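Only one chain comes next, encoded as structure tokens, the form predicted alone.
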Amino acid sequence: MYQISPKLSKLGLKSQVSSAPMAGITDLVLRQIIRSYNSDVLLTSEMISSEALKINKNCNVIDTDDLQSPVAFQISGHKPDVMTIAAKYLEDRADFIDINMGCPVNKVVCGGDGSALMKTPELAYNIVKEVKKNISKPVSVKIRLGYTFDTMNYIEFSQLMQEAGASLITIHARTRKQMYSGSADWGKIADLMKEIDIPVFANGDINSIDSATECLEISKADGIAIGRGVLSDLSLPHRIDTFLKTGKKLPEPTLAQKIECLKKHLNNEITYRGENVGIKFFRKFYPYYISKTRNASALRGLLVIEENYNRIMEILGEINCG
């Protein structure tokens, strides 16, 4: 069993596990399903543009419910005043305000947001300091190892974030240049753990109980954040949390259980978004749910173009789960 860090307990957390933010993925519906398995893991919203929130405060990205807590709402941007306005607006919904300084995608980085902030540490410091000064909730920061291999500054950068008032760091153990290629270097996180006092969540390549425990052993981190690894198994955060607390290894879901979860997820998205939008929004999830089925590629090809709900259910019913 793994003992939860007193530093996490001090922040009100009861789990060493969090779901990492993923744009267009970790919406209210997905978070609700993860929460249905486990009441303790830290949930994180999709990345919310502070500039977009300034224009439209009714976007569904900020939706939540009474069962979400503990939940972090993640904001992106590079203007301290706009980021502060966004944080203040979201404060009542959140247990943490998370600031994105790790997103590597071009459309985010080109605007000076996400991991581009690791190239402007002084600006990043000012953002965290201003946000922290104006809200009562803890501020966390999501970062990477650095922008490139030659400019890895994650230790100095994290020290600066701590100085600015951050209460927690989540670090994806790749550089921005790597995007999601290669392997996450969990050993680098162990170096960081020696240099800062606030808790650290390790992120990158965590897709099973075994990889989670290996990551914790190598990184010495206080906890782990699961990103893409959750997409083929929404019970994974719960199974990892259970193992860390009790040593009990719950079985992986069977294919039949995954298909049932797929149906529930799809139906909930339809209820939330309406049938037409819900079906189209859900297309991105099929490859993960059916990846281990026979003829997965052919099935995916059918499902991602199908717009008729009854036909989707027919296709899913034809999958051999034996």
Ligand SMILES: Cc1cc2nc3c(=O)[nH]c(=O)nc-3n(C[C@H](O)[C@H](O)[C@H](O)COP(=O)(O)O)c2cc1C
The other form holds:
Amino acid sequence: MYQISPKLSKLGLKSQVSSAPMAGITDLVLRQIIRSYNSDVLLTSEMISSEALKINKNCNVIDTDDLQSPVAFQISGHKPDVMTIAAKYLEDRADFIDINMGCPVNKVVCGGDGSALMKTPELAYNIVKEVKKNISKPVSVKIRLGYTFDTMNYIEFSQLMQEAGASLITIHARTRKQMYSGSADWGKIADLMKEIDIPVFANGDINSIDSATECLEISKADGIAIGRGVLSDLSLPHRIDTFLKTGKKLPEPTLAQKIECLKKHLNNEITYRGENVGIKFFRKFYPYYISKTRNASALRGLLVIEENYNRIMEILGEINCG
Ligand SMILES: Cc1cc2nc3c(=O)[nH]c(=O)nc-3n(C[C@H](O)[C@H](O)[C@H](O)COP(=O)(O)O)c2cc1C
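Structure of the form predicted in complex with the ligand, given the form predicted alone:
Up next: the whole complex, starting with the chain shown before.
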């Protein structure tokens, strides 16, 4: 059994497990399903552009409900004043304001946001300091190991974030240059654990109970953040949390249970976004849910172009769940 660290407890957390932010994925609906399994894991919103929020406060990425807590709302940007406005606007609905300093995609880093901030530590410091000064909720920061292998600065950078007032670091153990290639280097996080006082969530390639415990053992981190792993099993954060707390290994969902979850997820997206948009929005999720079916690629081909709800249900009904 794994004991939650006093550092995490002090932040009000009851779990060492968090669900990592994923743009276009971790919307309110997906977070609600993760929450339906477990009330303790830390949820994280999709990335919210501070600049976009300045113009439009009605965007659905900021939607929430009463059961979301503990939840972090993640903001992106690089202007301390604009980031502060966004953080202040979101703080009432958040337990943490998370600052994105890890996103590797070109359109984000070209503007100086996301992992580009690891190349401008002084600016990153100012953002955290300014946001922290103006809100009453803890500020967390999500980083990578560095921009490139040769400029890996995650230790000094995290120390700087701590000095600026950050309460928690989530670290994806790859560099920006790696994007998602290679493997997450959890061992590097162990070096960070010796150098900072604030708690750390290790992130990257955690997709099972075994990989979660292996990551905790290697990294010595206070907790773990799960990104893509939730896509093939929305109960994974719960199963990992249960194992860490009790030593009990809940079984992986069967294919039939996955299809039931798929239907619930799809139906909830339709209720949330309307039928046309909901069906199209959901297309990205099919490959994960049906990956274990016998004819996954043919099924995927059918589902990702189907616009008719009844027909989608028929196709799902034909899946042999053995
Ligand atoms: C589709 C997708 C969207 C993502 N969006 C965000 C984001 O909005 N903010 C962020 O900090 N990281 C984002 N990430 C990175 C994840 O939070 C996580 O760091 C990464 O996927 C590695 O963890 P994993 O191996 O558990 O997936 C995204 C990743 C994916 C695959």
